[in-house]
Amino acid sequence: MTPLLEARGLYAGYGGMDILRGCTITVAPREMVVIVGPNGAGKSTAMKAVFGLVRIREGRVIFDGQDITNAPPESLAPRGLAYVPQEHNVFATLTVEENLEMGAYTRRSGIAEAKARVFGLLPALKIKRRQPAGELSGGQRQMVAIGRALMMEPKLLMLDEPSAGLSPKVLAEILEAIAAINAAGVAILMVEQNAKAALAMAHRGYVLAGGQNRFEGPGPELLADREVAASFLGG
């Protein structure tokens, strides 16, 4: 199967220093892929490099058959690529519904239908739709950020640490929602600090260390791998 996303041999970083050193990540249509690894491994940098937020010095990014290497981030959402950062990902003074509408800023039609689909996938948002996003819990705000990204009906949804700072109960709710989005046909590329929970639900996973690929394979197989567990999953 032709990959939906193919990021190969990426060298990228900050201030002239490479954080990524030949990293490669691919995602097939409708696939859920998880990136795990220790702090400083380059996980979030890889996501930002794909989305044009960190300049790629070497390597290529192909999305849906088109070269998007170092493309401006604002050009990617209309192509079907959405990115939800870990922090500062909602408009706090706007209501939930207004946040969703902001996610459809480039759409000329079908906004009501897109909103209905998001409410169907994330029903908690419909209940809170008239409430300012800044008044919501951390988990609810994360749902709003994900819902806003879905308003453009992306082919690939990129999520950077969606469970950061959340309780185990809310973590389970967020991961359940992400699984439902994937089941609806949206490919997922996710960096997740809770590696065990993420790998258990992923079709495939990557373990990064030092900006390079250390392990790759089906999520459950990585989870069961003794070397991966001992080195990266706390035993």
Given for the second form:
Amino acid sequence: MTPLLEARGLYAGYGGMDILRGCTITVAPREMVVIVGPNGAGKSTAMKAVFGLVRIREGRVIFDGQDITNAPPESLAPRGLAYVPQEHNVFATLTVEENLEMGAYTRRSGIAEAKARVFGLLPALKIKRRQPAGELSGGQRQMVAIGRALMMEPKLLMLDEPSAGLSPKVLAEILEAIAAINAAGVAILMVEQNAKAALAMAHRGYVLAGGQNRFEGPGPELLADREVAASFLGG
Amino acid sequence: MLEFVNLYLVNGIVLGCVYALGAIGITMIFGILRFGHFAHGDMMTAGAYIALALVWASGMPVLWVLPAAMLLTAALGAGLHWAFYRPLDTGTGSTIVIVIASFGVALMLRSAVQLFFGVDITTYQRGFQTPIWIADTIRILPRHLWIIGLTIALVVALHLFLTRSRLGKAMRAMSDNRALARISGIGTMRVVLAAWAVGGALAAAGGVFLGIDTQLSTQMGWNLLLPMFAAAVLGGIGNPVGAALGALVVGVAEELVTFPWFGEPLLSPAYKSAVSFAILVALLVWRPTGLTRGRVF
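Having looked at the form predicted alone, could you now put up the form predicted in complex with its partner chain?
Below is the whole assembly, all chains and molecules, this chain first.
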């Protein structure tokens, strides 16, 4: 099967220093892929590079058959690629509903249907829809951020540490919602600190270290791998 | 008491309206582009003189040509951004170069107005207006009613635009989180130019209203800068309706310090502008987020 996303041999970083050093990530349609690895491995940078937020010095990013290497970020949502940053990922002064509308900014039609679908996937948002997103709890804000990204009906949803700063209970809720989104046919590429929980539900995982691929394989297999466990999953 | 309302309060509200129309643009541009636009006062001057040219050309009363003047100044605002500020926007978040450039643009605008219209003070229309009596007690000039009524209409229209329309919501989204707006696919340049157009149109209205209330001079807009910035900070930077309310407070406060509270004026009218300075300093010391808890950058 041709991959939906193919980021190959990426060299990228800030101010002339490469953080990614030849890392490669692919995602097939409908697949759920998780990136794990130690701090500073370049997990978030890899996502940002794919989304045009960090300049790629070398390497190629192909999405849905088109070259999007260093494409301007605002051009990607209409192509079916969505990204939820780790921080500042909602419009805090806008209501939940307005956040969703901004996610569909480039859509000319079907906004009401998209909104209804997002409320269906993330029912907690519906009751809060007239409230400013900044007033919500961490977990609800994360739901708003994911909902915003879903408004364009993306083929691939990229999530940077969706569980950051959440309690274990809320984390479980978020992961459940992500699994439901994936089950609805949206491919997922996710960076996650809670490696065990994330790998357990992923089709495939990457272990990144020093900006390079270290291990790659089906989620449960990576979890079972003793070397991976010893070096990256804290035993 | 009636003297208080008729000679001080009404004047303060009218002044507040003029400030409001400029402060809204200042706060919107700061919210979206993160820089203080020091040419905003001179954009108001330009708007006022564009209206004067339209009055001369058409022979119509100034309020009739106001919509056309607002449109032309909207184009001027967007054009200023395109020609002068956009090339300096490095995207690195450093805006001090643009702030300095806006001082240059302020001088340029003022000089352009002086070149075409001269440096003498002028008016839209000569002659007296007789005040209207409301309930036999409150005396108000028709032009003051127009200024207050139209300002309220413009602020309400702006509020509806920002909360109901797609483009208006995108402006708020960009002011809230520019990076996330890009990620959401919001085309930054179109929204920025639209914000300049809105700021320019309102600035023209403010300039024209000041010209109607008093007179036109090439310094008129520049002199408004301090109270307008005070109003924008008072209302919480990035909050247009807050800026309008802040402007009302500043305008009324400036007039009320000259009221003979204890038999003689509290302050000589010459010191009026010290009021906005005092408000600004007090805010920056005690409440830098503004009264409405806007954002701090």
